[in-house]
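Encoded as structure tokens, the following chain is the form predicted on its own, with no partner shown.
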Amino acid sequence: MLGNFEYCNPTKLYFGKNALGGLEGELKKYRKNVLLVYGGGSIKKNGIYDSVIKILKESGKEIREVSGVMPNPTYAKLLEGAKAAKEFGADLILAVGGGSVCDYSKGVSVAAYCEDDVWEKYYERLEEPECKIIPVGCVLTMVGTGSEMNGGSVITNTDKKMKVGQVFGENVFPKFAILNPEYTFTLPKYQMTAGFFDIMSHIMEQYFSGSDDNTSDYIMEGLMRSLIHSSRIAVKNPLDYEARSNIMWTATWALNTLVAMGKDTDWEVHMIGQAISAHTDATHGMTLAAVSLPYYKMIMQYGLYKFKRFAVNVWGVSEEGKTDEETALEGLNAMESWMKELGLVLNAGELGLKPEMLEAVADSTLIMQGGYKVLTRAGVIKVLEDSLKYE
């Protein structure tokens, strides 16, 4: 059954061939100062800062550029931001890039003109801000993370070791973005599909939890039927611009906070993945699917109803004539059977995590409530060692 719940995203959205269109409108309502930032400088090889600056000059702005935005935003880049951000007097932050720059720009507008330990209070106590909030605008270059319509900061603390997802309120969302899926064209395969499986995760963390027939239930088969279905074509075809319009979108939709209402919602396979990723910097997207298999078998029985639906609903599964546990877990091995026509990262190992290394991954792991089983110490070390396993 569906609880309370509030809803509101600020955030508008411009999509589509000539999305970059609504950016000058949107300089209109900001001040002079636009803090430009994005990340290893790819958006200069395939010609999207050059339009971005044109427009920014056109509008009469100031520029002050913050670059080398990496694939997991460090504290220590995040501060320098803030302290870019501050002393130019910043009245918008332009991210130019994929979800990690769009987090790192949300993280920069929340810390530019905080008072308190920033870590502490965001990423640590995962308190609101009090303080000025420097609004973001998002030019979407890569698809998977949602970031450009919700209020997610995902931020690496390397001396802690801990990669840490921020979930700030509605005054923190972008007030907008600009979706192009042409954009996403020149993406490298690894990053491409590590995106796709983002999606992917981000609706299963909040389908298997709660209850178990709400409207949000079927919104995320759906999204996950199109997903896989345009995922196919866009691996073969990555120019085929149908599909990557359609998974920009499902992307968007996935992690916007729509299908959350009515949900606990999990998010073990992102800490569990995060976690891995503040010890390695491996590749996001590659984490989820390198430990998603061996979570969901583990928890699978705990949620069986749900997982029964999964493998009928989402994978096509015919469940004639066998238990409700062989359908659940057909459902399963169809997903991996896509993971691998993807070219997903499926054993950890691959990513850089050691057997060495598992007993430090499981205490920079953070310990969910929200899913069908809330796991113990010793079962994140069971998902990883499982992983590691994996041929």
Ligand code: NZQ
Contents of the next structure:
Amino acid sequence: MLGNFEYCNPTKLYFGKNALGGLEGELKKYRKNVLLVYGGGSIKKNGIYDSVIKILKESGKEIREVSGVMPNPTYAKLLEGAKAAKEFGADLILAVGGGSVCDYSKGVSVAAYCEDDVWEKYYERLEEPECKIIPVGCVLTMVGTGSEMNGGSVITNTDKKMKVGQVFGENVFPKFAILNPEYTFTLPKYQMTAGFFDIMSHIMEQYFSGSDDNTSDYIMEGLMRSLIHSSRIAVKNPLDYEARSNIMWTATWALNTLVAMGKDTDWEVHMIGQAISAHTDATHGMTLAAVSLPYYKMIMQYGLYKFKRFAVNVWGVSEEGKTDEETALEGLNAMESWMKELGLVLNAGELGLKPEMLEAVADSTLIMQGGYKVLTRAGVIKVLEDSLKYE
Ligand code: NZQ
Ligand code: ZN
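For comparison with the form predicted on its own, kindly provide the form predicted together with ligand NZQ.
Next comes the full complex, and the chain you just saw is listed first.
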């Protein structure tokens, strides 16, 4: 049964090869000062920076840049951006990059005029902003997080060794997002496939929760099947537009809040993955890949019906002559083969996790309540140990 909910997603999308054509019209809605936010320089190498600057200049905008936003953006960097945005009097923050740049820009948008302690208010107490919010627009260059159409802002506090995902309300969602699948063609394979698994994980963490059938389960099965199909093509030919465009669209729907409406969600894999990143600075999607199989094998028996359904409807496993447990396990084994095909990291040791760090990583892991089995701290350590044993 679906619970009660209100639903609104205010982000306007421009999708396709000509998506950047939508920027000019969007810029007209804002006053002069545009804070251009980007990462470590990939947009300068692939020409996206030049295309965006040209449109900003032709639109008569005053531009101030905040560059060097790192993957797993830090709180210190967030404060730097907030100061720059306020001093400049930014009318619009234009994020050009992946989830990190987009998440960071949302953080800056609510931090610039915040009079409280930004970390404590937004990333510890998880409160909504009460101050002026600077609008954010996004030109997406990396696919996976769904940040282009949601209120997520994941920030790492390096002093506290915490990586926290705040999920802001509609007023912080990007006002618009430009999604050109061709912009993702220059992604290194490691980032591309990490993004693919991030998408899969977002869907699984919403699918594996709750006991009832609902529309979202059917939507999610379709999204997963599309992702598996297209990712197999993209990994062989990264320039396949059809595959990359399908994946980009799947990523947006995987985490633009729709499929979570009215149902429980899990998110424990993300909590463990984020804790690994807080201690190692590892790539987000790879941390999820490294803990998913140990986690799902651990909880499978508590949600056997859903794991069996996953095996049959997503991986095409036949139930004939098998126990529910055998069918369910075959589904996870099929997922493991797919993960190997993509070349994902399955042993967290490759991400810098060491046995002596497990206690500290467990301390940084939030325990969620919505999964089929609520983990204990010992359970988190067991998941990490199993990942380190993976051969
Ligand atoms: O910094 P540059 O030079 O741009 O390089 C980036 C970065 O090194 C590179 N890149 C991006 N687009 C490229 C490109 N390289 C070549 N060509 C391109 N077109 O890719 C690297 C990774 O970028 P990043 O933005 O960090 O990746 P992603 O999009 O996976 O974002 C990860 C962040 O998003 C958070 C994660 O925790 C992590 O901090 N998440 C945000 C969520 C949300 N808003 O809802 C949910 C997710 O679960 C996730 O937690
Ligand atoms: Zn994610």
